[in-house]
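What follows is a single chain, given as structure tokens, in the form predicted on its own.
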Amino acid sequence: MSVETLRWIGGRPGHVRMIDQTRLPLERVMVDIATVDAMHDAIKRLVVRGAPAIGVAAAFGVLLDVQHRDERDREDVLGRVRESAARLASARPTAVNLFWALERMVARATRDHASGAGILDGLFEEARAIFEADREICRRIGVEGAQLLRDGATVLTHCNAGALATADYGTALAPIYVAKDQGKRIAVFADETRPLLQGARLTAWELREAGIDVTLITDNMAGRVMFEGRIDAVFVGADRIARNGDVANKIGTYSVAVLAREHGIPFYVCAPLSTFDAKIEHGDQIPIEERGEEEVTCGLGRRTAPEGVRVYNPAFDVTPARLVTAIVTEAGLIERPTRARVDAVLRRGGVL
């Protein structure tokens, strides 16, 4: 892949280098993040985005805040780890990978180390493990999902769930990349994804960089291209999946799923097991982030709505499990997801 979303630079101490996704596609700018406050800001402002990438960034963010404390006592370091995790957890509410990664870091800090230095050794090991596991999981999702794509297929995708959203191939785009590696000819229609245009700015850019045949459409064209018979399958990512298989993803995903059902097109969700929230029974319990009105009223660089107009700007919606053909995970497919089928795969993957 020609896209490297983020990585740790240096040893200990070190910092995080990431691509600033707010600057794409006009500029490819790398930024260095050296403090937990800067990481919180990067996550909140969508400099780094995509559920798996946010999880990796959060793990690195904890390191940034505690890496100089190896001479302190155990309780001092442990307290700082918890403070850092709480600070980062406040950045965004919906993507469960953020909380999953932070819980892993806090759990690692609290077990089997008698000193501050020992805690730090474990935290560096844990953060590296989260990063490397994400890379491997992306490849495995790609292999599982590529089996669903025939040579010559055309896929519609919404938002960005590719390399820019993870530490490697992505989730929803991973099957496309693997299929291409297998010699299959795959084309993509990318929804623009309003109001922040992640499909236009990020997915279209990323697919062109990878040499994939991509056509950009606005969100309200999805039904038309389905009606015209241009789409063979829909592949999307996820930010949180409930125990019953309901899927929270970028706003507009639910509409695409309804259209896909109407036109008899399979609708696939690609996500790692870390995106499942076993504590949430169904999608109504998933917290939905609401973002600032300026993203809607001034989203194209100048004001496009009347001053003073009320704005409702949820960043995500929930697609009911009954509209999902299958969830593609690193542990296999969950076809026609139900609570029992989700639990079976979570048990197989060691999550339950």
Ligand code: MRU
The other form holds:
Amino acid sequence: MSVETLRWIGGRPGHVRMIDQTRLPLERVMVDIATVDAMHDAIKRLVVRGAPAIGVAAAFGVLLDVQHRDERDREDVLGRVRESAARLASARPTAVNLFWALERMVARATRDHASGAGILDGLFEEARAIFEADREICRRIGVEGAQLLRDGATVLTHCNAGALATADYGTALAPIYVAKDQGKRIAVFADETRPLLQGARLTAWELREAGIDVTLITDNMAGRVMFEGRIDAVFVGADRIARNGDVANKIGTYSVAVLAREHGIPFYVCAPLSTFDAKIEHGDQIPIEERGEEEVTCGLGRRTAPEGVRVYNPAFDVTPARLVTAIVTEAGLIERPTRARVDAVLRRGGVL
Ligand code: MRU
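For comparison with the form predicted on its own, kindly provide the form predicted together with the named molecule.
Following is the full complex, with the preceding chain placed first.
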């Protein structure tokens, strides 16, 4: 892809360079992140966002302070790893990839804690592995999902589950990129995705950069374009998937799923196995982030609501498994997800 979401710069010590997603599409600005606090802020403010990208950012984030500790004091190094992980874990609550990546980093440090130098070597290797694996996994999701797209298909997507939301390629957009590489003509309708407009600012930008035929609509137009018979399939990403196949994703995804069911349109969720939370049985146990009211009252750069009006701003919703045609993972499709089918794929992928 022509867009680089984030990467580690330098060796040891080094820092993270990421595209500032709050400034797209008007400005393409790279920012350098050199401390745990700066990484916490970048995740919280959505400078970096999208479940897999948040996981990669957090893994790199753990390195930022730890790399400067005295290697001779292994207890200090291990303590700092745990502190950094706890701080980063408090940035956002819904995307499980954040916690998954941090748990991997802490487990690695604990395993290697015979020496401070050993912990640091291990952590650099682990963060690099999480980053590289994400790119590879997205490509595999793309190959699996492209089979669901015929030449000439039109897809509706919500939010941004593309290259900007991962280390590369994306999840929900990966099948579209792979299908294009296979010579298929694919068109996309992108919901603008209020309140923060990830669809308008990021998906429309990213798809245009990649030369994909994209049409932007406001969220309340999705039903109309489905009614007009323009949509062949819905592809979305996920922030956390429960054991029974319920899917948390950007607010508005549930409405799109209900509309898709009404119009007989397949609804596909694309996600890596790291987005499944095996500890959560049902979607109603998934913590849903609530964000500031100004995102709703002043979301478009000027105030659009009366002062003092009460606002409710959940950033995610849960789509029940019964509305999901299939979940597309790097370990294959989970058709009409149920707990047994989710478990079978998690077992195949070595998660259970
Ligand atoms: O609030 P955001 O922009 O982080 O929300 C992102 C989404 O909801 C994405 O659809 C999801 O993380 C999947 S990204 C591959």
